[in-house]
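Just the one chain here, laid out as structure tokens, in the form predicted on its own.
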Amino acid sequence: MPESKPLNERPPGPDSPVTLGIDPATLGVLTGLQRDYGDLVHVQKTSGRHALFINDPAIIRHILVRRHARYQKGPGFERVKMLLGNGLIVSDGDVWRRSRTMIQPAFKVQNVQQLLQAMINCSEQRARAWQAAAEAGKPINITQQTSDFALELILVCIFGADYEQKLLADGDNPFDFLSKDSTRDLSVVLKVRKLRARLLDIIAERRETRSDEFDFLSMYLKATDKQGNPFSDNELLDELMTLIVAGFETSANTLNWVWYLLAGNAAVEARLLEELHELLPHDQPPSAAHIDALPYTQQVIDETLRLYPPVWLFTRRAVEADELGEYGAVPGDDIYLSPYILHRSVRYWPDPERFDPGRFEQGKQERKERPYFPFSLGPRRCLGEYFSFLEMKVHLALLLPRFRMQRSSADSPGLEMGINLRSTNDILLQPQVR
């Protein structure tokens, strides 16, 4: 192995400063850097800060897993913090460790599986709307449909009966703006803050009644740290808002792309349909065990996440010196990691633009060795990953056997490269009853 170079020796990179943000221009800059200088690139930003762009899967794993304690959240999280407060996605250090330890039990497999019926109910509600559209010969806005599905589901799973009794008491869902407006600007921040008082009332009543109802709110209320202290009201509000926004956007955006890809790939759709007919019961709702035993369905979702990772750009900031291959990071360096670019690098994924779920067939590649991190890696890997996969597989298992989707346009929906990766334009699909 080559000797490590001094940590103050920088990897190759351009001489001129570059502008990096979380936007389409940044994707172009990072793609160009990788093309011109390789998978470990040093730049000086126009702000004067030094940064490293890393597209090497071994170094990415080193940063996110082995040496995660040497890095904290990087640039771009200020906007997220305005929206979500200091919840799990944004917090660092002792605050993050305490919250992670308290929240993690809620996402145990056996707890998530108790929410299966809510996933079935929300999917059945979509089926009724799609049936009506199919009979009328009208297309559906699958972008809006998957957003509505995922938002309703996460709210039901958080608040249980309080979703209808408290949140829908005035007839409208007060969180609807999250699924209908994809911007995450100051106006959305203000709308979110107005809801905090409403949620505080629900929290106060739950604390007083000590309801035995099983939902995420009840589990969060029962959670305590090592000293036996529960979440304060403000901490709980931050974690609930984090769960609402992050919990619905990831699944909504992924399902949006799944339906779009299936509508343009008849062979994949046919194989997926064959698996659902073969492995699911025909005379009763599926159990969690049925849903978990759908390997090709999982491959379809994995491949969709390869092409369209929900968070296309992760950032970190080095707080300690660290060796990165032949070079190193020094304290203060901003670190840029892009699942979108890594997942479409021909060096790691042959014919990377092609939609091919077979890439994820068991045995082709060890999971831990994949150049793949749609939900991040290591201790900061998304806690809700199993919940999201179960939700998406239930949705597909119940709806795909009933509806065939056709694209209403041959035009690409485009990519919106914000904090989350979305389609620029809503996707319209024409449902047909099978």
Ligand code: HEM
Given for the second form:
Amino acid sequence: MPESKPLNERPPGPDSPVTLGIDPATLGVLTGLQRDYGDLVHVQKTSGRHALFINDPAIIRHILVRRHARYQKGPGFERVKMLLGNGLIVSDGDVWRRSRTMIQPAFKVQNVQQLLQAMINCSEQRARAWQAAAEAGKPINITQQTSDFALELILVCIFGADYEQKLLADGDNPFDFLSKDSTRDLSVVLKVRKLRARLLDIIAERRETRSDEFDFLSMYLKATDKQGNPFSDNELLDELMTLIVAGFETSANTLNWVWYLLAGNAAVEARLLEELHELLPHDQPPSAAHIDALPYTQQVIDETLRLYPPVWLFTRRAVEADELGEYGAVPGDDIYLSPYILHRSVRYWPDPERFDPGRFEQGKQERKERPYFPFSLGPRRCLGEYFSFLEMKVHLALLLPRFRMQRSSADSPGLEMGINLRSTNDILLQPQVR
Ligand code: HEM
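Alright, leaving the form predicted on its own aside, put up the form predicted in complex with this ligand.
What follows is the whole complex; the chain from before opens it.
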């Protein structure tokens, strides 16, 4: 048996310091590190911190699942914190545990299914705009369209009727900046401040009136911790902002890529269409049970998330020493894990660049053995997974049978590796009514 190394012995890596961020240059750096040093690499960052880049699926599982308590969220979240305060996605330790326990019940399948009608309405809203563009022979900006769809949907699901009646009442949409290009860097301090003040008003009004509406805000207002305490106004505000930010960009980006891929893959599109014609009712809107039972639609989204996982890079920071295979992590070490890199690794995925939803056919044993974690793993796994699948499948189920999309340009939209993976350029597609 090989002699085991002391816990604090870090794996091999380059001698000179390396710059790591959450940006396009980092993808190149990480790919080079793996090529040169293997699946477990140590680097000293230019900031002076030590970091480990990990590509071994078993060690990734160990960090995210078994030993998750030894790690907290890592670098790169500083700017997001400005928007989300101490909300679920950025908090750690006891604060995170308490919030997660309070919020998790809201995401139960039967609760999310009650939001189906909102998903249908928001899809119908898009259909109207696409119909007009198709009739005028004008392309649509699918990047903006999917962004508007997902943002509007999450806002309706959070605020119910208050979204239209109160938040949009003065004609100036206070959420607009979240989905507009020029403000994608999240550094819009004033707008964030104004929005937070507006949301505090809504929270106060809701506390007074205790409406019977079924939406995330009312579920969050009713939630209590183990001592029976509800969220304070500021905690609630952070959690609502978290839900908006976590809940719209990821689904929007995925749908953006789904439409782009379908427009370039006639055989996949035809098979998807066939499934929708066959399994959905023709004379009434689909139920959640119909939507849940669309295996090929699910595969198309799974495969899109393999190629374009919106959270393409996770970071953690070790708070305790940990054994990682034959090496170790030391408290303070930054950890980098990339679903994007593993999902495109030829070692696990044959012909990895090819869009092939067949890889995710039910019961395929190989699928289970391959590293695939677009929603993360373990206790910090995405809470909105079912919500996002339901929303994306409803969107496709209602819109694909009505519109055929054609790419307006042969140029690749490019990849922008930020906190979320997006297309560098907005994607234009020409809709045609079927
Ligand atoms: C395709 C869609 C989505 C993807 C790929 C996705 C992915 C992820 C990932 C990877 C994380 C964990 C990040 C990390 O550990 O660093 C996460 C966390 C989270 N997501 Fe999602 N997400 C999606 C949609 C949604 C939606 C629609 C919602 C809400 C309606 C949502 C709510 C959350 C929340 C609240 C967390 C924090 C969980 C915690 O830390 O306990 N997500 N998501």
